Every structure is written in C-alpha cells, then in structure tokens.
Amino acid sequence: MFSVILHVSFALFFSPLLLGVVAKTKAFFAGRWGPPLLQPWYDIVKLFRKGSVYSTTTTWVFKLTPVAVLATALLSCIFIPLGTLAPPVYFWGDALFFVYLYGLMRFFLIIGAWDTGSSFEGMGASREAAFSCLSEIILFMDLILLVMVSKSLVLCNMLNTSFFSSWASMGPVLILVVISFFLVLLVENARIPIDDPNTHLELTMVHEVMVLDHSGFDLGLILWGSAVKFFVLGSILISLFIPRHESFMAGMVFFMVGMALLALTVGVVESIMARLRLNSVPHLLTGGFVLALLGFIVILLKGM
C-alpha cells in the first residue's frame, strides 16, 4: 500500500511541472519570459478554490467525468516504473489493461460532452473519437513490438534493465517505436500539431471543446488528470532510453532529467510547427502506423 501511495504522490506532484517546462520553452521561442514553472500548479489550486457551475441539462454523468479522468490517470501510473521506483502492481496482460484505462478516460470525456446537450461539444467529441481510433492502433502496434522484443506481456518487464540492452540488437526497431510512440503522446495529450491546448478558436478545437462546460473544482480535476496522463505516457517513453541504476538517487535524477528533456522537446515541437488542418491529421497518424508496421516487419525479418 505504501508503494502505491508513493507512486501516485510522485505522479501527482511532478506532473504539473512538466506542463510548466513546456510553457517556458514555448515562451523562450516567442522571445518572452513566460509564466513561472509552477504556473500549472497555481492554476489547479485556483480552480480548486472555486465552485463548479452545472447546467440544468446535465446529469450525474457530467459530474462523474472529472473524477473518472483523474482516477483513471492515477490508476494507470501504478503499472509503470518511475525511475528506480518499481511499479507496485503488475500482472500478465497489464499492458492491455493500461491501454483500456485511457480508453475509459476518453469514454467519460466523450459522454460528459454529450451530456451537456451542446452540438458544439458533440462536434469536439466526434473529432476526439475519430483521432483516438487511429492513435490506439499505433499504440497497440508499439506494444506488440515491445512484447516481441521483451518476450513479456507485463508492462514493467517491457521497460526493465535488460530491455535497455536491446538497443544494441534492436536499435532500428526501437527508434521506430520511439517516433511512433512520441506521436501517440502528442495525440493523447492534445498537443500541436494534432491539437492546440491553448486555442479557443471554435472551428479548430478538439479536446478543449469537450471540457468547456466544466468549471471550478471539476475543471481542476480534469487539468490535473491531463497532466498525470502526460507524465505517465512520457515515463514510458523515457524508460526506453535510460538504464536502471543500483543507486536510487542516481536513477531518479536520470529519470527526472529525461522527463524534463521530453517536456522541452514537446515545447520545441509546438514552437516550430503549426497546428495541422483537421483533414491532415489522419494522414499524420497513418504515417505513425506505417512506422510501427515497418518495425514489425523488421523484427519478423530478423527472426527468419
């Protein structure tokens, strides 16, 4: 139980800081000083101090959505290693359970948007569902590749010490996994070039439009859950690069530096790229699937 609390607390505390690094990076490229690194924390605390406003058309589904978003994000973090912190829970096939947790999160976001009775939020929900169908295919292909490399369907075994040594023999495959998984990270977290989390232009909003009617404490839960989701998916990506260390402090330092570099990379991508047109997003996601499929073919050829 203590390890679960430690894992969840670690993700809750550090996840908003990554969004602060992204914002700082974007401000640097724009020639501005930008908000402080703790600004996401300030926003969450400010929202927690406010009350929530509910439309008369909404039901308990709308009120349950923020809780479900944060709960599923926190539940997903206990299946992955965080630096030298071993996952407190693991079982055969937990990689599939991990994926469907985020499917459950998306399900609540979509039905919560529908529950408002707004055609505008329904439009955003339909876009979210369409893009997620493509991103989930890429995610499953990446997991298949990791299973074939690690010979295990347990998520923590896919990211253990011996897996890092697989770069020597499976380098090209893992590069394809990293690129396609990074694309999944951008899609799942509504980042540029897929979506812009800071936009309020009606015709281009995807994820943000689904949470427009949430306010106060509920909106704070959603923002915190989104930050944890970014942190968890980023942890998986970083775990493919960094080896495990016997020293607890050295392992955690390497992990946190890697997470900061990942947030910096996301900020650079959002600074040098423009948001794609909606009809171009499927083309990009198809390209990510082709990369993962190419990695699958390479593994098959190496095994022949």
Partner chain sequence: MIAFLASLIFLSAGILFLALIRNRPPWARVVFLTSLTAGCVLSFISAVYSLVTQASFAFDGHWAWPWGEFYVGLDTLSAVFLLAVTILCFLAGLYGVGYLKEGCGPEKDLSGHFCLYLVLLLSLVLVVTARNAVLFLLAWEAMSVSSYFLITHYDDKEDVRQAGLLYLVATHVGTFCLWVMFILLGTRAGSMNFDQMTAAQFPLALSGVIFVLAILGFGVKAGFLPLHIWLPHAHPAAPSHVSAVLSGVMIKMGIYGIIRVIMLVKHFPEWCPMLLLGIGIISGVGGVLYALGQHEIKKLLAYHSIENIGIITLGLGTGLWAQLHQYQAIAAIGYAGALLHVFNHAMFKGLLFLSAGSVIRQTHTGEIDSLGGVMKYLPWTGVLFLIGSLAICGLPLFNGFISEWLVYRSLFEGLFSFPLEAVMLIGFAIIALALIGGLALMCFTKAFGAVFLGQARSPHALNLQENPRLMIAPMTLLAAICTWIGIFPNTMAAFCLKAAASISPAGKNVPDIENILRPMAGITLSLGLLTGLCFCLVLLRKMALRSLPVTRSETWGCGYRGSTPRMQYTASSFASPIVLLFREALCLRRSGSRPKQIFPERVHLASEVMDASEHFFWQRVYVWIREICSRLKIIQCGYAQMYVLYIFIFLFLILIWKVT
The other form holds:
Amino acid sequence: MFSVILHVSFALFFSPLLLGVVAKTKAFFAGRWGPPLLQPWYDIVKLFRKGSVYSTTTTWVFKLTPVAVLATALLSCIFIPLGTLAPPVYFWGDALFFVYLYGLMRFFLIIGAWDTGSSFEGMGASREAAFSCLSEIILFMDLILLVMVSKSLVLCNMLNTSFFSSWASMGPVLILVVISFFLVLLVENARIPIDDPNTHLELTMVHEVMVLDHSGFDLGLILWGSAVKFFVLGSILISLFIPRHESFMAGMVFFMVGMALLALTVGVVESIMARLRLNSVPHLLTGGFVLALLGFIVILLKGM
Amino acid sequence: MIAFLASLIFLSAGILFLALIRNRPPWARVVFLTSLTAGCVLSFISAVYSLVTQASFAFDGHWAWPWGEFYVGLDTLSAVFLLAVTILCFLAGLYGVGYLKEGCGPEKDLSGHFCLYLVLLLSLVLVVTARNAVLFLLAWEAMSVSSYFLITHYDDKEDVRQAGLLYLVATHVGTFCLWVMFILLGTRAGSMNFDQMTAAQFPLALSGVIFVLAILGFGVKAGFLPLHIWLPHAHPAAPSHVSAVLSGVMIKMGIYGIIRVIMLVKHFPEWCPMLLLGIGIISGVGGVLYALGQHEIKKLLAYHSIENIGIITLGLGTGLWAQLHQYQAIAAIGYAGALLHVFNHAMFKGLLFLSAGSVIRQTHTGEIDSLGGVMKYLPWTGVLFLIGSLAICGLPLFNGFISEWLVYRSLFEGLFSFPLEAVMLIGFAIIALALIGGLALMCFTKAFGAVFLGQARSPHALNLQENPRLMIAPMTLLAAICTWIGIFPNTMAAFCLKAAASISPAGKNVPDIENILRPMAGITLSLGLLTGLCFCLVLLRKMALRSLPVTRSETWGCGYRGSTPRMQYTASSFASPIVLLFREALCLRRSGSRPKQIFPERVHLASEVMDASEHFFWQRVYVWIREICSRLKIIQCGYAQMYVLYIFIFLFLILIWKVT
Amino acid sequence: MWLDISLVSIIFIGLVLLGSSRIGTIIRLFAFQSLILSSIPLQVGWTDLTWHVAAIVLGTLMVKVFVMPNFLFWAIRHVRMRREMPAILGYGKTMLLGGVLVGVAFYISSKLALPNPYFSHLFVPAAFSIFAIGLLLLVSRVKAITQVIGYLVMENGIFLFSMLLLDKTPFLVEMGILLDIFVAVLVMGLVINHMTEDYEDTNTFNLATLRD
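Previous: the form predicted alone; requested now: the form predicted together with the partner chain:
The next block holds the full complex; its first chain is the one shown before.
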C-alpha cells in the first residue's frame, strides 16, 4: 500500500513540472523568457480555489468525468517503473489493462462532452474518438513488438533495465517502436502536429474543447489528469533507454534527465512544426501504423 | 439431471396451457411466469451443478424418431451455454411481461406470444443439450420457426413482415447445410448419436468439407459477416425482449454448433483455424464499422452482435490452431475466452437491448438523432445503458474486459509459439481486436451520448416517465452480473476454462487452470484501487465544493447566442470522421446539397451507410435465383391432370432406380 | 547493427515518400535516401576498402545526392509547382499498400534460396521493398516529376541488389547504369518542360490525349 502511495504521489508531483519544461522550451524558441517551471502547479492550485459553474443541461455524468479522468490516470501509473521505483502492482497482461484504462478515461471524457449538449464539445469529442482509435492500433502494434522483443506481457518486465541490452540485436526495430510511440504520445496528449493544447479554436477543436465547460475544481482535476497521462506515457518511452545501472540514485538521475529531454523534444517539435490540417492527421497516423508494421515484418524475418 | 428433465416438463406444460387458453391475459401472464420461473430455475440449478462437480449427465429416452432417439445430455460445454440461456431468457421474459403490458402498439394476442416465447426457450435448451443429431436439428428448426413468429410480433408493419421473411429464408438455407453436414457425419460414424460420432475417425478431406458446411450452416445463425444480412433487419423488427434473446443467446447457438462440431471431428486441415481467424477479423471490424454508421439504436446493437461474434470467433480460431498443434494450454485459453465472451455478451447485449427497449417504449422512436436528454427522465435506464455500454466496449470494471483479456492472452501466447504464417495472422488479429475496441468505444459514446445526454432534440421526448419496476429489476440484475464478473472474474472464468479444457482431446500437457487464473487477482486488486481512488477524489471534491461558490447557468456557446437543442452535435456527425475514413468499405451514400450564396435557401443533407454484401452480392444472387425460378414456373401450369402426371413420372423413376 | 539500421531507415524513407505531398520534400527525402544508400558500400566493404568501392560511393554521392536533386529542383522552379495532386488512391491508402508490399517483399525473399551468405538478413528484402515502393510511387502519382522520383527510387532498389555482387561487377557496368539513369532523368526533365509549354501543367493524365 505504501509503495502504491509513493508511486502515485511521485507521478502527481512531477507531472505538472514536465508541462512546465515544455512551456519553457517553447518560450525559448519564441525568444521569450517564458512562465516559471512551476506554472502548471500554480494553475492547478489556483483552479482548486475557484468556484464552479455548471450547465443546466448537465447531469451527474458531467461531474463524474473529472474524477474518472484523474483516477484512471493515477491508476495507470502503478503498472510502470518510474525510474528506480518498481511498479507496486503487476500481473500477466497488465499492459492490456493499462491500454484499456485509457479507454475508460476517454469514454468518460467523451460522454462528459456529450453531456453539455454543446455542438463544439461534440465536435471535439468526435475527433478525439476518431484519432485515438487510430493511435490505439499503433500502440498495440508497438506493444506486440515490445512483447516479441521482451517475451513478456508484463509492463515491468517489458520496461526494466535488462531491456536495454536488446538494443544491440533489435536496434532497427526499436527505433521504429520509438518513433511510432512518440507519435502516439503526441496524439494521446494532444500535442502540436495533431492538436494545439493552447487553443480551442474551431479549427483546432480536438482535445481542449472537450473540457470547455468544466470549471474550477473539476477543471483542475482534469488538467492534473492530463499531466499525469503525459508523464506516464513519457516514462514508458524513457524506460526503453535507461541503461543497466547499480545504484538507486543513478537510475533516478537517468530517469529524470530522460524525462526532461523528452519534454524538451516535445517542446522543440511544437516550436518548429505547424499543426497539421485535420484531414491529414489520419494520414500521419496511417504512416505511424505502417512504421510499426515495418517493425513487425522485420522482427518476423529476424526471428524472435 | 432430474432437475433438468423436470424443467423440460415444466416448460412443455406451460406451452400446452398457453396454447389452450386464449384471450385471458391475466391467466396467460400467471401461467407464463410460473412455467418460465420453474423451467429456468431448475435448468439453472442443473447447469451450475454440472459446472461445479464437472460431471456430465445423459438421459436416453428410446423414442421412435426416424433414425433417432430422445437423447439429451449435459456436459460442461452445454452447461455454460445453458447458463446464459436460462439467465437471459428468464430476465428477458420478466421484462417482456412488463414491456407488453399496455399502451405499446396495438393489442396483440399475448398468450400466443408467451407460448411462442416458451417454445423458443425450450428449443434453445434442447439445442444445447441434444446428444442426437436428429433431435438437435428438430430443436434447431423449432427455434428458428418460433423466433420467426416472435420477430413478426408487430405484423401489421410491412418492414417487420419483410424482415421476418428474410430471416426465415436465411435460416433455412443454413439448416439445409446442417442437414447435409450431419448426414455426412452420421453415415461415416454409423449413427446419429453424438457419442458414436466422437468415437469415429474422419479423413482430413471429409473433415474439411464438414467444417465448411458447419461454417455456412451455423454461420448464418451466428451472423458471420457475409452471411449476416438477416440480422440487422430482424433485430429492430422484434419487440425488445425478443431482440435481447435473439442477439444474446440465439445467435450464439451458431457458435455452440461450431464448437460441438470441433469436439466431434477433432482433426481438421490446417486452413480451418485460418478461416476462422479471417472470419473473426472481418466480422469483428466490419460489424463495428457498420454499427458506427447506423442511426437506429436497435440496428446499431444488431451490428454490434456481429462484432462480438467476430471476437468470439477470434478466440475459437486461436483455440483450434493451438489444438491442432498440441498447445493445450493456449487452446484452453482461446476457447475459454470465446465461451466467456458468449456468456458476457448474452449479459451485456441483453442489458443493452432491454434498456434500449425501455427508451423506445417511452419515446416511440429508436432514431438516435431525434432523441436526446433521456437521462433526466429515465435515470435508471440511463445508468443501466451506461453499464452495458462500458461492458460492451471491453473496458475494465465490467465483464467484457475479462473475456477480451482471455482472447488477447491466447493471441499473445500464440505469438511466441506458432509458425510464421500463423504469427502474421495473429498479429493482424490483435490489431483487429484493438481497432474493434476503439471503434466500439466511439460507437457507444455516440449511442449513449446522443440518446441519454444533452437536451431533447424533438419535443416528443419530453414528459416521459420511468418504466415499471418489472422492467427495471431484470435489467438491474443483468448489470449486477456484468459488474460481478468484471470485478471478481474467477468463478465464471474457471467454469469456462473447465468447459474449454473438455473441448480439445486431452493431451499430455493439461492446462493449468490455477496458473491461468492468477492474473485475475491482479485485476481485482487494481479495480479495487481504482474504486478507492475514485472514492477519495469524490470525497475531496465534495469537501472542496462545500466552501466554494457553485452556480448554474446554460452551456457556454463560445459566444454564439440563441442556440437550440437541434443545434447539438448529432450522432451521425459524431461518427463521420471514421465513416468518411472507411467510406469505400461502408458504401457511404450522401445526398443533398451544400449551402450556396450569402443567404442560402433551405438545404438538406442525408447520409446513409449501405451494407455492401447485401447490396452488391445477395441482391444479385436473389435476382438470379428469381430468374431461374420464374423459368421453372412452366411446371406449375394449373391443370390437375398434369400434376397427376408428375406424380406418375416420379413413381416410375423411383421404381426404376430401385430395380436397377 | 548499423547496416540493419541503415537498411530499415531506407525502407522507412521510402514509406514516408509514399505519404508526402510536397514535391520539395519528396526530392529532399530522395536525396537523403540516396545518401544513406551511398554509405552502404562503405559499411559492407569497410574491411578491404578498394578503389572500386570508393569510386562507387563517390559516384553515387555525386549523381544521386547532389546533381540529380539539384536538377529536379531546377525543373520544378522552372515549371513553378510545389505540390503534388492528390495521389490516385489517397495518401493514407497508398502508404498502407506500401506497408503491405514491404510485407510481401519480405515474405518472398524469406522463401528465396540465396546461395551465398550475404551481409545482413535485411539486405535482399530491403532491396525488394525499395523496388516495390518505387514502383508504387510510379503508379500512384499523377505529376511527371514524382514519377521521375519513383523511377529513381526503383533504381535505388536495383543498386542495393547490385551491392550483393559488389566485388564481381565490373566497374564499367556500374558507371554505365549511373549514366543511364542520368540520361533518363534528363530526358524526363525535358519532357516535363515541354509538357508545361503545351498543357500548362505536368499532369500526366494530359498525355492520354496523345493517343489515336
């Protein structure tokens, strides 16, 4: 129980920082100093002290949504290693549980958007559902590849440090995995080539518009949940790179530096790329799928 | 066994009574409920007993059927199906009594309807327990005919009659294949009893032919994708509780038949499991894509049945492959996933059809885009539909996840041990299953969101009231079963694993059920943590909101004023990104015009998803058959003399055949 | 391992090519693919670096990475176009089809019985895949200039094949091939030029009007 609490609070504490790094990088590229690293934290705390406005159209579903979002995001972090912290819960097939947990989160976000009866939120929900359908198959293809490399469907076995040694033999495949997983990370967290996290104009109405009607405490929960989701998916990606190490601190340092680098990369991608037109997002996702498929073909040829 | 036979007697007695009394609805109701309860409870007890003790029973009444006898038996496989049949039929029956009470359509002959419902139940029970091919086929036929009459309950509507006719034709084409298949099996084994068939050895070529016939015959009933055309027409036509039984258990009889044939024949050519996997992928993805394009709630649910049959078939295909290559453990997991999904699908699809029915009963429409905001008027129905939707999407906390997890597990284990060609197909099966999950989620957020949430899109959805308790209670029970299996899956999964282990012939390596079930504890633990987290967060939120100002206002329209409920996002717009992406496969037809000029005139836009196999394949086949038949009309000339002449010709032909 | 990574990234670039619509991007991607390709003789024959290998590397580098992309850039500047028409099948489906073709190529080459042990498992399948991707690019695109690139990508596949016979092929033959494609591209460039003059567009569907 203690390790669960430790894991959850680790994710809760560090996840807003990650967003801070992304914002700082973007500001740097724009030639500004940017908000302080702790700004996402200040935002959440501020929202927790604000009152809420509820639409007369909404029912309890709308109020359940923020709770469900944060709870599923937090639960998802207990299956993956965070640096040297081993996951407190693991079982055969927890990778599937992990993916479907995000399905649960998305289900509640979408019906929360439906509940407001607003056409804008419906639009965002529709796009989010369609894009995540496609990103989910990339995620599963990556999962298949990782399973074939590590011969296990337990997330902590797939992501532990002995995995690093398979880079020597499976390098090409793992590069493909990393690229397509990075794409999934961008889609799932509504980052720039797919969606702009800063606006909810009609043209970019994907993820952000779905939470348009949430306010105050509820919005805080949702923002925190999204941050945790980013953190968790990012730490999966980083875990693939952590080399074998001896001490507790070394692992932690590797992990932290890796996460910071990841946030930096996301910030750079956001700064140098333009958001894609909506109808070319499926093309991008198809491309990601084909990459993962290429990895599958290569791994079949090389033998497992 | 005695309990089981007694249940058969109770059901038959109920049918007899109901056939005798007419025009006395109160009496009909009492007789129906008594016989339904007694029959279902007794069968349920015998099924559970058989699953717990793992004993099989048989009863051989030497009746003088042509080639056959009244031979019924109950093994673990039958028991799993019997469990689903009894639970769903009992609850749907209770619901049906409430559903047909008053004010829903024109007055109908209730005792006739109840009588046919019991006939359907009895024939379902006999289909899963028959140990003789002729008895099996008789029960199969009784099931088809009684369900035809149940589908055409509202026979004053033209499309209902059409749907019923289509169903009747389709199912008889299937039954024809089954007759041929069982005759092949029977002549080879020398008996129409399943016991002798199990003992017999079949050459590989013959078993291939039998397999294809089984896929065709049982596939029509199960709704494999190119053979499914009756399904989306029949389900919306029937009253909701009948649709629940049709979709929940009747189409599963096709799955039962295929598993039974696998048990009888045992050895198949290499391509058979590949065919099953292929069918699974096509039915699964195709079913959910078509479902996404539907605007009528029961039609949407009907297409989802095809999707779930696809998932079940994926499990069966992996199981069969593993069985042929002596991987007993993987075979057991694959079959168990399929069986558990059969049971789970019966529960959540039953729940969904029943709750859709209770919406339709109040609003008199099933068109998703003219509903909306029903949650405020039918709160219980809304919660129950939500639970059903979460379960059918295979999300954790509910039962759909458990069976999909088992199917996934068999697929992933197959990834390590199967040969190259199989691994490729299995990779695609995993991707297909993932895609099905995502699309189902989109489909059910659409159905739930558009029907229950937001505001009413048309005025007739107002002043509704919640349905009677007799309808709510059965649905609540179904939802409870879904949740129970979702959180504590061990009992049901163990039952299914035992039944699955009995399908493949016992090899050297017996599957270790304890080992397979071990991760279930992890699932339970995680779900416990999830509930705990939710509970904490809800408490925190309650405490925080107590001291903060909370106001209510209308939905923020991003600056737009004067929006009306009709301006809400519709279900068809919601589905359009995916529908457009797959427009070639879905044969999307759009008609209407885009607004032109600065002040556009009235414009309209309609989109429709056409069933490709129905429009491009079956309709052509139908036209072709009709042409042949119209040529054959010459025989029917109308002169009695000619007909007598035909009889003579046939008599002589038979005589000549016998003499030579 | 580095050889594997290069081969996979060559296929990877090929797949990206199938999905890109901007002609500038397509040319740059092709140049990048050729750059990786030209490094492969080095990776294969690093241990005994002959003049032969060095000449091939330098020749490919010159022709495919510098001369031809520049020539193509000149051509598109000349005809003032930047964007391809939508691919005949649509970009997403072309890419998926490309993935399937790569799968087929791998399957075929896993069944081929190749006599000598070559340098990497991926060599033959990669050559096949690039060839198939080039063919697909040639078939699925409308503008003449992307078809030229399709042709060049196909040639890259053949180049990869010839690498298997690195020490057996006479130097003259390889230079001859390089010269061949150079001339072919030149001719295509002239055709594009004339097409723009006659039809004010480089859509190859216009050529259909030339039939009887």
